[in-house]
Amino acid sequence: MENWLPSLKTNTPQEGFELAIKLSQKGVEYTQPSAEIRRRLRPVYSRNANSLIFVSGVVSNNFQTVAAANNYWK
């Protein structure tokens, strides 16, 4: 398995938010390792408002984790 996450430390909140998105994407990739299945499912959930709202919650939770790891960029 690739070591893609050397640290949760980022220089700015923007970088932290981008890391939170990447964490969310990697969570999906680990949960469903088949790129083909993910490709087939994307049209379904990408048009579903509830799915998109849920994704926002996952990203938000990951951003909270990254922000805490960075002492809220104080």
The other form holds:
Number of protein chains: 6
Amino acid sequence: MENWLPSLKTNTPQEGFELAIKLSQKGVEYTQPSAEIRRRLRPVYSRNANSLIFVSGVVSNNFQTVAAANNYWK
Amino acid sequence: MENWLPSLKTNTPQEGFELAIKLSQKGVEYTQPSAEIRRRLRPVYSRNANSLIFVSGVVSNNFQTVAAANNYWK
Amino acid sequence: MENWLPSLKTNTPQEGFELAIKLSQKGVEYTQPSAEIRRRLRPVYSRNANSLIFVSGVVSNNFQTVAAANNYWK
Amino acid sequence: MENWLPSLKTNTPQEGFELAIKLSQKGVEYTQPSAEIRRRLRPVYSRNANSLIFVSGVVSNNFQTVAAANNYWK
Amino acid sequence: MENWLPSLKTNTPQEGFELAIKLSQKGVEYTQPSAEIRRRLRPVYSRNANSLIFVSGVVSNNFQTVAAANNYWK
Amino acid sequence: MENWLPSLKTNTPQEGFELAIKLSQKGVEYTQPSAEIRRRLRPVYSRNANSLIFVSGVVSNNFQTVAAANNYWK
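Could the form predicted together with another copy of the chain be given as well, to go with the form predicted on its own?
Zooming out: every chain and molecule, the one shown earlier first.
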């Protein structure tokens, strides 16, 4: 896989949140490398309330890591 | 997306909790950008006990991050 | 919403656990503000084993935050 | 409720794990105070693989808190 | 119950991971003490993809605790 | 089991994420040692949106541990 994670440092909290989104997607990509299959699953989870809540839970986990790595942008 | 997260600092624990709510909603918004679809899902999860518990779990995760960023408002 | 979270400090671990319960309930209240709907959901989740386990999981998350805020009442 | 959590300190890691079990049970008790209803739910979750895994997940969360409170019994 | 957790210290990260596995199993054992019932549940969860993922999630939680207790084997 | 986890240290954040993937897989392997059964489960979870989200959640947990072990590659 290409180099997609050079650093956990970001300039702003919002960029950190967006990096947490990316980490969450990468957790899926490593498990299901086919972009085609992932594309077909998108309408399933993106219209299911519980799936969206679960996604937000994964993001919150990764945001903990990114925020700590940036000393909470203090 | 507009600038929605300038800082993790809040004046009070309660504002910190409300920021955790916002972070949890943003985790959903980034995954399902359509406000219309999210609006349609609202009556589903907001009247389902397990969904509400899962939401509260995501909020608790984000509150950990916000609380740490504010040194627990000590 | 009224001022419901003036501080994360509590006098005892048990009060801290009870604050974690309150935080878990608030995560639900912000998402479903209708007390009437929440009241109707209560017999659903309070008699369902998995729901009760999920609730306890949310409480455990919030207790981590409260305990850290109180330096574990050392 | 009686005084059930005087301290997070324990003498040994194993007592700490057992305190984590107790905290997990208390998260349920506060939500479903009826011992009779909880007794009836016991055969449901204690014979269901996923429920048992979820319980162990709650315990692992609470054990993180208890272990940190005891400085990992170092 | 016999003395099964004398310490959270391990010599290597791998032994720490294996202790995390043990902690995850103990969370189940305390809740379902019957070895016979647990034996019967084994083919259920060990052949179910989601159950196995949930188990791995519990292990990851316990590994956080064990790794912290060992200062990450630095 | 062979020696598969000599250290939590990695050279880069991306290698750390890949180690988190490996830890997540190992949590499954210890529970279901049969490579044949795991191979048969792969098409189940790798094409199910919720399963993939759950996997990403486990990875996010393990990445927290690996990132802390590497002082966030600061």
